[in-house]
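To begin, one chain is listed below as structure tokens, in the form predicted on its own.
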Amino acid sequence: MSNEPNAENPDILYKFHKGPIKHKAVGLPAIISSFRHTFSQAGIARSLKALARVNQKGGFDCPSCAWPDPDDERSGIAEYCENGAKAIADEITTKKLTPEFFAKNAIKDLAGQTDKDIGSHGRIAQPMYLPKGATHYQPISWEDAFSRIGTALNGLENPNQAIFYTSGRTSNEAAFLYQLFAREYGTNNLPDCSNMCHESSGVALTESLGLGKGSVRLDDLYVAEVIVIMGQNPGTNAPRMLTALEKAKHNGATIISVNPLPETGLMSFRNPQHVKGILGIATPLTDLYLPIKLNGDMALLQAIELLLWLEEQKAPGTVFDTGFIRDHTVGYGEFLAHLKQIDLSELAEACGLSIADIGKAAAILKDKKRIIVCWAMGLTQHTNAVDTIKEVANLLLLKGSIGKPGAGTCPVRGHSNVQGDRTVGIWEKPKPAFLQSLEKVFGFRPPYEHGYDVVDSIRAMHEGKASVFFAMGGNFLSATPDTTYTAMALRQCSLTVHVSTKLNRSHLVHGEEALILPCLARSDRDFTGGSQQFVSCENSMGVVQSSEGILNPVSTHLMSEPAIVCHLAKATLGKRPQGSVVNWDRYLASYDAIREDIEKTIPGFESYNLRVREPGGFYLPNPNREGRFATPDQKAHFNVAKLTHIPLESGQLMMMTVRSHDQFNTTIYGLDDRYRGVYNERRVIFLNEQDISEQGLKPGDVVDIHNDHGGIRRTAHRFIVIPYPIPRSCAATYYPETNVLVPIDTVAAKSNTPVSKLVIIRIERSV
């Protein structure tokens, strides 16, 4: 364990203030919050210049969520949301961390700060190095930094002792080079943030429909008859989605929202791009809200399917799309046999809803074909997540709601290029066809055995099987489960390296030696190779478009992510007797060369350099959109899944981790969650009023939260009790503060995703 108290999770409480729960999202308060945060970080002129070009054609891609931009005209007022503006403010800030900052601040002191305070110090201005046994980071030249990394990597007995993590912010170009380097180095240890969020979606959709991505375009939402939103809070996590939902509502769509919390953004939207929105006039969004119990989604879906089947018996061929089922699917008979023997009352009890409310959802879907189901982490981070998402596919297949306008699957990705990273090769389980293509294009034989995903990487470091950890972006410690266990794993390493823009907790919980390599941000001009370069990203709906920075970097000592990978490869592979077969200097001269080789290696990127320069970019191939299924038998597959029961002992609760409105992933912008009425605090636990009473507590009490999975006591200290409209036996807390409670070995079947949306807890008054 660390001798630095609270280095993983300081239990600092602020002066908490409880306000009313909001019933309308966005509007004037969002505009004020956006500009206040942005101007305070970068000044008016720099802020307005950046905001005017974010998500615009020919501009730069927002570094926060992966919600797609409109294919046609984009808003000249603001093609971004409140959290997008805050993310941009974070990276365009003029605050910077010089060597003097690190000389004045010991790691132990920085680690005692909250995540918000750590991130508020500013941009890291030059490479920093922590020698073994040192208490302070010190400056280091780029040349010496790469030399140390290369020496460490070449000194390992086996390439699989190194781990190369990727965050979703990394561009297509950087990610392709990164995986190319790792595989020429000799490992498939390429965990990424997908492993912790939508891995379950990728597995489920690939097995059921043949493609691990969603099937809809943004325009499909505008013509959908029904949109079902499950396990997602778009008002905080993808606020620009609200504009699409508003347009869908105006076009006649019915929206069903399924979520344990009645999130403001699901209910009512004040569009800040319209005068009436600024004046506070809102568009109601949700027509039917279903306050489901944690992990009740599969039960709800099966109950809806059962009720639809009963209606199908009354008028055969009018509820189910029997022609589509016959021509495009397999497994319908087995699925139907399973459905017939399920007890509706049992399903209703499992999801915590009345049969009458479930019936309302079935009635809405009964006569509709243009149905879209959207979902996020509320579905993906459960032990049965893959089967639950396959149940989403089952429902859509029954209705023939895939491969037609206004219908299909819509997993809403979190980080801005997490889908693109996977497309260009960031995956610990690469397909043989991809590896064969690499071998053909580059002339080396990549490793074919699977590498470590995130959970396996943490275990490998903890057990001493891996000793060099390299992170391309992200805040690995705060994003991962079982924080204390993960911290111990990182401290087992001989070297930890982080490519970063700003300081985060992962820099402060480190290996024997540590390096921070400061990189350019999306908004920064990149003059690698002597001329201005651009990169590209893929959004949630498969559009690849360019992203070109427009601001002068805050320091001359920053390096682009593609350049960092090239220099890393030269310092590592170039020092081997056989050298490297890849011409890394060619990529340093022009990013066009990177895209040329992506085009040669990966299907769908034909004429990459030409098409990515077109305003708005281009769509990657998506057979599901065309009603085709790239499974081995070219058919969509119905899935049969048995309901799982979660018995609770007396005093136990089910807890899910959520974001506040003042954060994106692990980046904390502020301490307010105004939609939920929480101000100046993050260490809070939302509970049903009856559960508060049964626990012998009252609102405002400070409690410790415990998880005892596997006989190990995990504790998150000092959380304030807040009554909230959440189902009985359920609780919600913010992450990363309660990631310490998520057991490392509680994962989703098949996807190995940590189960952050259902943690069994007990609470007791804090002493």
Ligand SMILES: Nc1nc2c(c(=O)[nH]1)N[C@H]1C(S)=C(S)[C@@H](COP(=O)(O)OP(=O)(O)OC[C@H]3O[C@@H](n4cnc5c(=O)[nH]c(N)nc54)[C@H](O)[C@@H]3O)O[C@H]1N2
Given for the second form:
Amino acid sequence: MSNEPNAENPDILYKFHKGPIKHKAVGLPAIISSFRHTFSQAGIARSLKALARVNQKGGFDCPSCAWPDPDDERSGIAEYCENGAKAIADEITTKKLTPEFFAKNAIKDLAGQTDKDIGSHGRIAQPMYLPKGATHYQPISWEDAFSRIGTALNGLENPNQAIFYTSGRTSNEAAFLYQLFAREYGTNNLPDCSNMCHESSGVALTESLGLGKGSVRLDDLYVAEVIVIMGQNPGTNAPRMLTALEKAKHNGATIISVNPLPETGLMSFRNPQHVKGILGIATPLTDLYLPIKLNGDMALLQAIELLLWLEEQKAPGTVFDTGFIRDHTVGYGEFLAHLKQIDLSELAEACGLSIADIGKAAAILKDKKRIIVCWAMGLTQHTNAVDTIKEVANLLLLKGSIGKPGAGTCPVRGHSNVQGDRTVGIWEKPKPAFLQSLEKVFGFRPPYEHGYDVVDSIRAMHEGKASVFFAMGGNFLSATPDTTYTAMALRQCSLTVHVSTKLNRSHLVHGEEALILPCLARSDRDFTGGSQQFVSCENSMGVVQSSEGILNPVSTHLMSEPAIVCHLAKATLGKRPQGSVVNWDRYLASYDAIREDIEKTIPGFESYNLRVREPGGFYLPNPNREGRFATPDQKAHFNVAKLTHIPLESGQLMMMTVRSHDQFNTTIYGLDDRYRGVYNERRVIFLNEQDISEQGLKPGDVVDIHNDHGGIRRTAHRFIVIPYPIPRSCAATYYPETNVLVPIDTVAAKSNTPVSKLVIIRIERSV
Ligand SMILES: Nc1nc2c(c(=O)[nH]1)N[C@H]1C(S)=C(S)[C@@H](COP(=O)(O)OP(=O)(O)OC[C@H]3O[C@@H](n4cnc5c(=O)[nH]c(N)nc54)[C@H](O)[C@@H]3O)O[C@H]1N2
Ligand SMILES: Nc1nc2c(c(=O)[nH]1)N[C@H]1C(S)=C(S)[C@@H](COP(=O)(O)OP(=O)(O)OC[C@H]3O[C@@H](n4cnc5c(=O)[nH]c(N)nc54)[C@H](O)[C@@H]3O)O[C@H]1N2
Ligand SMILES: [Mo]
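Instead of the form predicted on its own shown above, give the structure for the form predicted together with this ligand, please.
Full assembly next; the chain just shown is listed first.
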């Protein structure tokens, strides 16, 4: 079994135990947990130094989530959360992987370890190389490493045979150089983690509202009348959002939570930055909890819209913002015509909620004008995600709830700089205006045809159309769908290269030759060019801020990501007869030069070097925030979407893959999921009690999970059955253990995002 690419060895089940589901998030246990994690990894002095500077003005950006920092005062205790502390502990560890470690451990043996163990060995400390046919990684000099990559890239018949992936921790500076290099090299094959994350939000919001980002600022949450939180687990994945919700609540906001699971953070919050919270006094957050069926969100939104319209009929002009609709939108007529002919009980059935409960949501929204909708992966990773998110926009447009204080869209981004990476050009479908700007500033003609996104990259590698895979961070194998298929794709490559901080499974499922290039992390001091450099990141609300590492790197052989790109470019483009038109040495001397060129290329970065040095950074322009819509006709667009039914055969269930409280994506910090009451195990499946008995099972049974999409049997072995408050026919497991079940060809329409939140499964008792 351990030869499987997702060799989270299913034969190992830990001493699992189940505790109660927690009703309140954070508080003292979270503080204790975060300090324990950090100190055990890095020692007290190093830990305190890091924790004191995270998310402080002039400090470094927390490498965990993309939730914004307050513009004004920042907490004295530290503007980070338990999970941010875990992310920092993971990165500032003083353990390192020496050449002896790699000499001792064959790749095949490392692949037999769990993800948690693979990540726990420490920071990668020097470049490592895997020659063709070798069983162990061996040390290599930076020069040789770059020269091998340059030779491989220059040896391809066509630049589109190379793929350049980006995860979302990469800074603006590194990302801008990376896309510049890829485009001068000749390809738009720039897939990124966004393709698996908020791509559906980007597509939907661009088409409906003319901007692929959210419209609200942190301040807006404080003055909203209603905040709707859909498909998001902030208590675990954006814990500092709870502080903002607490403040919103204090100012009178009503919170509606739409989630198949009663997630702890949504329900109640003990603020660790206040004495009351440390003492265990909690603020109840959610006013109305709607336990929706998987993918029931579009039906719910349409049902609410229908009920609101009925109210609007009774007192025209009081429920809908008719002036806003008339002046700023198109498509209202078609939208209404469609809405009027939908059957309310069908919608209720589709979302698994009672008409009475839906009515409560409509009643809350009816008289309100300042509404914010927040959402994350529970909306984006579905087949109809783009239409569902457009339905969110429809609701806000009906209420005129955009472009004014306390109202608007709030897609909560994942990785700490995933939004910034897109802004500076990491995109396989760049806009012509961006490419024209590159051409003007740099004087080369970039390719205009679209490149591969994540799913298309996997297919291209599988089919032999691409053979060099280069990853700027991330864990491509484990993060992507259909793990066995993806593993075959990566193994088809002639060369796989990973710029990484920590060892992960993508280093162990490799091409014919493989390289690991160890880079500086956020918290590391960066002395590129002989003086201390800083980088910058954009958070979920469009604020660009500096991030300056403060710790001494664990090894003198680490290189910064911007420097790696410069050397990569020199070793590749510099070796071509025509050379490179870009002066890469200028960037190696100072990152100010990179920011100067970002400023020349991308609107919104005026006086970048000046403004990024201001405490707290600066906001990028956001037309939606000002009530403008940058669509071709300058109007916001209503969308008409038809419900899609997911027919389940008898015995089938719908499974979502979610994060536990002890992981950052594929980095597994621990085996507990405290809030959900799961301890010392990740191979669990949450099921409704009635489904458990209908399947002839009982709690604690160990089951195999199958998906048979397209006539191919995909199996994830050995999961412990846990009864949980989850709607009928729905199931939940942890990502990435069950990525092996996510079919490569079930993707969201238009955004091509893998459908990780609705996998049709069958379960059977393990033998
Ligand atoms: N500590 C920590 N922080 C993180 C991360 C991490 O792994 N660990 N990951 C980062 C990244 S990259 C991202 S993208 C974000 C992810 O943040 P989230 O989107 O909060 O992450 P998930 O665990 O995928 O949770 C999805 C939530 O949606 C719900 N859900 C699933 N399907 C549906 C549905 O059909 N409808 C509705 N209404 N709800 C549904 C689930 O029950 C769950 O609460 O977090 C970021 N922050
Ligand atoms: N089934 C399922 N699959 C999913 C999801 C899901 O909800 N369910 N979520 C999807 C989402 S939202 C996302 S964003 C993707 C995440 O996909 P990725 O971004 O590819 O994955 P991560 O696990 O965040 O990457 C972790 C690795 O990044 C490297 N790393 C960490 N810090 C740095 C750094 O500063 N620099 C560099 N160069 N490397 C660094 C480390 O080596 C670490 O092992 O996964 C997606 N996959
Ligand atoms: Mo993400």
